[in-house]
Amino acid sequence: MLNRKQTEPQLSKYLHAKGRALGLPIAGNFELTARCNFDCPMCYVHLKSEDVEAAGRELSAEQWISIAREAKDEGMVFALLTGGEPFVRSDFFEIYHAMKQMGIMVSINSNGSMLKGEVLRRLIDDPPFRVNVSLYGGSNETYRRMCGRAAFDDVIENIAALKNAGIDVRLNVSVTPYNEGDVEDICACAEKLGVHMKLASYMYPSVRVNGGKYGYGDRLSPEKAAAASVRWDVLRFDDETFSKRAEAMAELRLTEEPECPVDSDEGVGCRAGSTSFWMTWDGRMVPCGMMTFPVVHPLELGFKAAWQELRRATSEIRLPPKCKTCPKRSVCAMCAAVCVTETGEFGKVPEYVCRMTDAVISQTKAAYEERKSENGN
């Protein structure tokens, strides 16, 4: 039974709390490239046929390092290097080592296919804070269907190699129409590898690459997305924990720590634009990687001025009043990025998420009753 709940270290919570009070950019997300050796249909950044053009518009290693240095001088402690697939950049380690030498705690997002050979050796020699690997299925067949490459065996072997080298690894799993039948197999992989796993069945509309089609995405229906989420809960929680979760959900309250800590239901309550920022591969700074606005340009303004402007613009965002007073607010996944990618507006209710929330509540109740019946209660 999967039940390895991983909460955020107290040091990180403390630093973000201090950063919020002082207006500091504690964490930076650096989207080094839009290029990738996979071709996943739900990706929010991969430009597919425009890869050649994208390579010419990416920031140089020197530019990334300069931005990181300015951010560090303003208070940045944590950095996430992501993409696309960051290891497709031939100068990845130039950027990585420079950030580490600044004393920044660097994590990496990767699809896992390139974490071998020279890449693995260099990571072992100078380990990151953590590597987050996206696991897209439980077989080569699913990988071929979803990613365009039968890379499952290679990815699993590379994850095991990282683990054996003592590098902290976490699995990120996105459930889509292409891999929804693999949830149990993916969980079994995580259990066998002995790594923490985070599953998401809600997929943001890919407004950054689909021409701004708000609310549109290659994803499950709200009801099927809810079903995948509940299946995940059933698999990862023992009877006692699942029982408490089901009871809490029935009362419209949840005790589980959210992925993005929320302090407010009126404005942007997570850390986006408050203590964290996202740099896109072509040099724009936004509060969150899912958003296209508000946007500032640190290469033109300088990081300090850009950060101050981003904080100001983010502080003015207001979420739907209806969501603030909704009794299901503690259960749903509504946030600023969800609202704007679903509807095009921060203040408009994301109906997809409303439907998914209703389905999660009803399906959790049904799963709970089924579990009690199976146990003879």
Contents of the next structure:
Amino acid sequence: MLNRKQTEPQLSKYLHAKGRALGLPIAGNFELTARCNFDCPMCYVHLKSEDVEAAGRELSAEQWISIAREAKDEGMVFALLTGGEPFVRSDFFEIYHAMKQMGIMVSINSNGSMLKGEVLRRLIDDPPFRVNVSLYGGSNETYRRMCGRAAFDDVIENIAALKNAGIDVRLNVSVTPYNEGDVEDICACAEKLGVHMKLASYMYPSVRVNGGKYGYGDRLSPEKAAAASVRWDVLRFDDETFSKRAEAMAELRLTEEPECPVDSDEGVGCRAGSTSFWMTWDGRMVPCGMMTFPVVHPLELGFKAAWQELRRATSEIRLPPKCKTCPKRSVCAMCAAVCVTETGEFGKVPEYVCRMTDAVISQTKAAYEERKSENGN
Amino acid sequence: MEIKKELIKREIAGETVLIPVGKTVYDSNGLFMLNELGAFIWEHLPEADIAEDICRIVTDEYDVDLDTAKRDVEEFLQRLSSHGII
Ligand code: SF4
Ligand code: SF4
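Alt. form predicted in complex with the partner chain, vs. the form predicted alone above:
So here's everything in the complex, that chain up top.
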């Protein structure tokens, strides 16, 4: 089965729950750079080199290390180093080693293209908790179309090497108009590599890099995004699991926990700004990487004061009242970041996601009936 | 007792956790949580040669009989060794 059940370690959940009650920043995301050696259309961070200079300045290694130390002193246990492509920074390992040495559990997001040679050797010497590789397609052809580089073979080879070295690798897959035909191939790849994968076909509008246009993105229609998501369910679940899921969905329930656990009140509900924070490459702190506000400035205020201010501002966010009472809420991917990137406001209903939710429900039903009739019962 | 893995002890949200550093590869849970007794034993591991030494240190500090201490200490050491820590 493709989907080895991977629930979050109980301990991490427990620490987040305690941290929530105590107001601690248990997890931090550090966008070390906006630069990348790929050029993907749906990226919410990546800027061209000339734009990076115009937009601001990357923090130095010393600045990252000092923010991490302050965050650790406030309770940070988990850190995710992301980008852009974090390995394009020549001082990546300086930051990484320093954070690990502080007793922080460090994970890394990467496109996988640079995880070889010296980089691989240094990772094996001081292993990360996990490496999440974004897999953009099932062939060099798709990679060329989507990322501007035919890096597929390299990436696969690097993933296999990481895995052989005993490092926990996971695949993150984003489905877009450039690779929607590759879902089967990508699943087969993950299966062959023996690594856990996660597929997302909902793409947040790239508000951060598209000049602030809400609701806009180089992405699939809600119906096509739903189709990719249901396709993945069909591929990854055996008959029994899929039936259970489909039957639950018909009653507007989910059988597995969503990626970001969100409660269904009008507040933010997930960990963003409650036990986790996101540092952008130019030194701003936001609740979640998809959001542009509320924003605070730890370089000016100090981490502790910035974190308190972020918590306060996040606690004031109200999501759409309509979503609170919507019967589809528990099967819907709506969250604070969705609302604000789709509509520009936290309190407005994200229509794209309503359409996608409706399509997921109806397409799951159709796939369920098809599977049933194929099985002749 | 020799601690084979490089781990850092941290207090987080009122809990004591051991976090791997350096070459130590994470196991599935990544980190390791200690209760009060576990944290106490952990502090005294370097000065103990055998389990009995730890039992003695525990009964000196806590108001428990030797049998209970033995059971708790053994259980804890077992947990550490199953993770390759000692
Ligand atoms: S986004 Fe639409 S479908 Fe989802 S909970 Fe809100 S109203 Fe319901
Ligand atoms: S706001 Fe949404 S995307 Fe951001 S962390 Fe919360 S649930 Fe996840």
